[in-house]
Every structure is written in C-alpha cells, then in structure tokens.
Amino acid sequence: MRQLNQAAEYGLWRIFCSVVDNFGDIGICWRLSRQLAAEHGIRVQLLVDDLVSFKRICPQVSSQSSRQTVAGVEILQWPAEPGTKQYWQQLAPAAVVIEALACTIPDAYKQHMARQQPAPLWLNLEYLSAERWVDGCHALSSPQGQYALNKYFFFPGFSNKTGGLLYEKNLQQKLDQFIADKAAQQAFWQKLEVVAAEFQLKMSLFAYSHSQFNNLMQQWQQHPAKVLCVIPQGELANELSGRFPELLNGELVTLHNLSIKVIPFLAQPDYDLLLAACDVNFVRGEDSIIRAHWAGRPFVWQIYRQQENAHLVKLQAFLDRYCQHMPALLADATRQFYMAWNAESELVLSWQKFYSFLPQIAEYNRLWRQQLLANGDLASNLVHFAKKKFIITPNFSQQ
C-alpha cells in the first residue's frame, strides 16, 4: 500500500446526474465536475440524462452529442433504460463513482462495479441541508449487501462536520474585483440591455410561482426610488409574460417606480456576476442559494417545495444556523420575510421590515460567508475524503 500524493493518480471519477427540476441538479454537478478537473487534475466523466437543460447553463454543450468534452470534463449521455446492460458493462472502471442528488445508478452498472477489482469508492452526494442530523450522518457508510459494496453518504452543509459548499479557487477575488469595477458592471448590464444607472435598487428574482407576488410587486411600484427587477426565464417569468407579453421580447416593462425585465437563462459564470451586481437576490433551490452566499449581497431563499410543507422544516433549520449570531431585530426581520416568502403568506409588511435592514444584512452576510469558507470547499473535501480511503486501498490508477 502507498499514500497517493497527486489527485490525478486516483484515476477516473464518474458522476451520475439525473436532471429533476431543470437546473439545480445539473448546476451542482457541472460546477463540481469542472472544479475537480481544473483544480485537482482529476479525469471526470459526467453522465447526464437531460442534455437540453444542461445546455441552458452551459451553451458549449451539444444536446445532440452522446459523448463530448467541455471545459476538461467528459460528458456522456445517460442512456434511457431498458436495454442498456451492455453499455454499462463496457464502461472503463472508475476509481470513484458519485451518485449525485438522489439519482439512482442503474442496477447493471452496480453489477459492473461489484465485479471491479478493487471496487470503486462509491459516494452518495446528498442534497444540501442545514438540519442537525446531517452532521452525524456525513461520511457514514452503508453496506450494499446485494452487490458486496459500500456506499458512503457525503453531505454538503453549513458546518465543519459536513462536506462544506461548492466554492472555486479565486472565486472571491474575482467577485470582489467585479464589485469594485464600475466599468465591468456597466459592461455586464449592457449585455443584458439594461441601463443600470437609472435604478437605485436592483434585484434578481429567480423563483417558483408565488400566489402573493402581485402584492409584493405593488409594494415595489410604490418604492420612493426606481427599482429594477431582473427575472431569469422560468416559472415566474412565464406567469408574468402572460400579463405582459412584451417581456418575452426582452422589453423593459415599467409600472410606476418598478421596472421588470425577463432575461435569458444565464451561463453559470454570468449568473454569478448577476448576483454580485444586484442589491438583493431572490434565489431558489440549491445551486443558486450557494452562489448567493459568495456574492455577499442580501438574499432570500425559496427552498424546493415538498409535500406536507416538509420544506418549511428544512428552511427553519437553515434559518437557525444563518440567524444564530444576528442581532435580535435583524434575525426577526429575516425570519419573518423568509417564512412569508416560502409559506406564500402576506408579504408587504414583512418586506418593509426586511428592506429596512438591507445594509445590516449585507454586512452580516460577509461575516457569515467567512464562517462558511472556513469549512473548506466541497470539491476539495471530496478529494481529501477519497485520499483517506485510498491510503488503505490498492492503487486505483491502473485501468
């Protein structure tokens, strides 16, 4: 046995991604794949079952190609079952197999892994959660008796007892430079065909449909200064386009002091810049909430909806961590608006209170961000975990 000093020696890493809600799953998997390849020198294969959605966040992807390489990552079309047993058996052995975000690896591939000597390191990359039980379950193994394999659970999270969050090297430096560079921001807004200097409050709004949104829009129309609300294409944008068809053409719709613009779905690097360029960011799901943290701006999270309001329990767990060190009045305003936004209850009063604290929230978010960065980034933590396992495992690099 020998300790492996270079991540590249680990051989092939294979990541399985099933696209569930269009963008969140593939967004996480694509960022992770790129970072493993670019920063750790790992050969990564990303298997995706929906290349059309993938292309929305990465225009370089061809939705017609079953095998391609983009940004140093090998992208494979995950073939539809059944009748693909031979396909899975013909894949080269992988040192690490990541079953991402509740997707299920096909049985034929599990059988392929079970025959591999030595067996691959099988990781189940879980959804992001702030719940306390995650700290105790991170990195635990689960014997898969049928296949004589072990599967390890790897949890992204907000504490040093989890795998941390996705965060690329030099990201903070790039965002801080962009925020300080007024010319760069102006050029960015010009690409979106927006004269940003006209607006005193700029917001991005990436959200699911919301029964109380009209009331909030009316509140923004009455704002004492001009408000810009930029909405990426999606569920909420489609609803608004039914009322204002000109939004579909990229036109700016102005309602008193509120201006609304629907923009095409941005590639990931541009979405990061949008978050940094706005004063408030409404985000949804998993990928965008993580990116909102790094922008350092006030953000509002619309968590993925679940039956019987199970998502509100998860949201409360996040707020318990996020608001833990906030002054009482600031925490109260944050909790009220978050819960109203996610429970689709009355928004006007809670927005007014939340808005009054925006400068304090921005200051707090920079401290919260530093706390999260101390936990290490998810990709590096995955590599460190693999290294620990490989120290007591025969060399995986021979294929």
Ligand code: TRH
Second form
Amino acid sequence: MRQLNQAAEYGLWRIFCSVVDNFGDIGICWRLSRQLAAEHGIRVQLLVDDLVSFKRICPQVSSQSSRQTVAGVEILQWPAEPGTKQYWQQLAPAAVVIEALACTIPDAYKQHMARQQPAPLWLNLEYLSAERWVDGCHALSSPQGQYALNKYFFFPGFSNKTGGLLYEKNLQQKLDQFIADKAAQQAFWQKLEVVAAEFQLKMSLFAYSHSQFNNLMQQWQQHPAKVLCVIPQGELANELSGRFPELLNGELVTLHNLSIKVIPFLAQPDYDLLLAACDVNFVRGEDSIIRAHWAGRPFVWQIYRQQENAHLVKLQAFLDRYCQHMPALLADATRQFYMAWNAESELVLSWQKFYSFLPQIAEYNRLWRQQLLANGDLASNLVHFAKKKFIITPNFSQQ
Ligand code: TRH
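Given the form predicted alone above, what does the protein look like in the form predicted in complex with ligand TRH?
Then the entire complex follows, led off by the chain already shown.
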C-alpha cells in the first residue's frame, strides 16, 4: 500500500539511455531504474536503444521485445529516428524525465514535454567525475529557451555536494554475508568451473586492451604462490586468445604459478559477487569502479579513455580524493600503479609495490567506503531532489 501511495506521489519516471559503447551507460541506468522501482516504489520506464547490450548484463531481457517488464521496470525499445514523432507524442506524460549520461532525447519528445501541464522535471544525469568543479555544478539548472523548460544537471560524485553514488539498500549486508559464507563462495566458483581453493591470490580483470599486460602476466607467473586471474569475455580476452585460443573455450591456461580463465559475461548481481569473491579487482569505466568500492577489496581502476588524454585529468582528480587520507607510502604505491596501468607504462615494479600494500589498501578501502556512504545513495538523493522540485502530481499515476 505504501508503495502504491508513493507511486501516486512520484508519478511516472522516464529514463532515456543510449548505449554509446561498452556497458557503462546501460549498467548505470539499469541499476538506477531497478532501485527507484524496488526501493522507492516509483513507476519507472526505461527507454534503451540497444537491447542486445542490455541482455548481456541482464539475461532476462528479451532483445526482440519492444516493450517488456523486468524487475518491476518497464523497458521500452527507443525507436530509431526518423519518422517517430507520433511515437513520442503518444507516450504518457512523465513526472520526471532523466536524460542519462549525455544522451539527447528526441526533439519531438521535448515538444511533448513542453506541452505538458504541469511540466515534467527534466534532469540530465551526468557522467561520474571526481573533479572539484562538479561540486559547484551539481543541481544547477539551465533554461531550455525554445521549449520553456528547465533542465537540471545531476552529478554523481564523491563529495556531499554531489548526488552521491549508486548504492542499494542492504547491499553491504548481502556482500558481507557472501564473504562470510564459504559454502556460497565455493558454489559461486564452481559455477564458473574454478577450484578456488587451489589459489592463494584470486584476481578479476575487467579491462580495456593493454599493451603492457604481458609484462604483468610474466610477473604473476613468478609469484611465489598460485595466482588465478579471471577475465570476462570481451576485448582483452579476445586479444589473449590470439596466443591461447583454448581460453575462448573456457579452458584454464596455466603458466607456471599463474592460471588464467576467461569467464562468461555475468549478470550484474553475479558480477558484484565476483568482485567480493576476489582478492584484487581490476575494473574499468564508471560503474565497475563503484561496485569495486562496495566489494571492499583492493581495486585498480582503468578509466575510460578519452581524446587528448582528458581521462588522465579525471583519474588524477579521483586519486586526489581517494588517496587523500592514505599514509604517504601507501598513497605513492597506489598512485604509481594506477598511473602505470592507465598510461600503459611499465608495470612490474609498480605492481610489486602495490601488491606489498594489499592488506593496508583493503583496510583503507573500508574507511573510504564509509566516508562515501555518508553522502547518501544516488537514487535516494535523486528522489529527494525531485521531491523538493516538484509537488505531488497524482494525475500522472493514472496514465
Ligand atoms: O563497459 P564499460 O567500459 O563502460 C564504459 C564506461 O562507463 C565509460 O565511463 C562510459 O563513458 C562508456 O562506457 C560509454 O565499464 P563500466 O562502466 O564498468 O560498465 C560495465 C558494466 O557491465 C557494469 O554495469 C558492470 C557490468 N558487468 C556485468 O554485468 N557483468 C560482467 O561480467 C562484467 C565484467 C561487467
């Protein structure tokens, strides 16, 4: 009943997601949509232009269906332009419209919004950045003259002046339980056809291609105990399969003390468990870095590459915040390995240093996580923001 009342209060929320490349856009939109529906009782409609990518992170999605409901979220195929004016105009009015990650909603839909009474709350959910300027830009609005509408900029981020980070209620409890439950972990690894007990160090490696990766692999081969490196299907796995074709059949390739295995792309909740089940996680992009935070294990971030090395500025900004309270030696080791990993420079020495600090990094990460959680979670902050901006709109719930 409470949920129904909430739905009536908030009306329909429509989220637009365009998959530029990779999985970050849909990964973020899907988590947000599910959380708004499950935890806030909001009716959410997610419009996505690439159901095939979506299916990779959520196997329940049908890539053939233009309208379906999964996990309480209505999923609509975002139709290709042109000739779709009618499509946009027949959509039920939404109380909140989220243009996610710099996708551009169609003009015909903007006109539709402009005719709505009252006008919807229009938000641009921005990319994640730790840069200082974000603090000053979060929640600002920009008048969209030709439509007589305001658009608000909602920034995820690492400070209490931003919208925070995606984090589901009870996630910590769920992950802690999994970490404490040896049988559950064993069952998890079994599903991946891995005998986890054989390895002293287990790592997940979700990365863009990397010219120096071979050096790191050689280093891992010399590790004094057995090391497992699991690599999700994708770019890096394909590259490695040039040398070890059996990897693509799911076979374990063992090189001295290093074993490598390519694993299937997992459903999002299983990927969260993988991060919790490993001792070190190499993550990439905007969503997996945050999931690695919640897993509480040491992690290394390969940031999404941008032209003219613009991503390195973002990386420095992240490191400035993340390493701020680390003891100097720990901060040095972390910075060096991150920079080497992202600039594709020599990795062996910086890895050795980073590795020697793993227990301290894990401990530090738990404190850093608490600090971030004090900023509230992104979905709740978004709901709070909407509540402040728009007043109860019961009519929308009838649509
Ligand atoms: O896939 P990405 O490289 O996505 C990128 C980045 O987000 C980048 O910042 C953005 O600008 C670009 O897309 C367009 O990395 P990311 O963000 O970590 O997204 C991966 C998603 O895939 C995340 O939601 C976790 C999910 N995932 C699974 O569900 N199963 C898996 O097995 C793996 C490896 C990932």
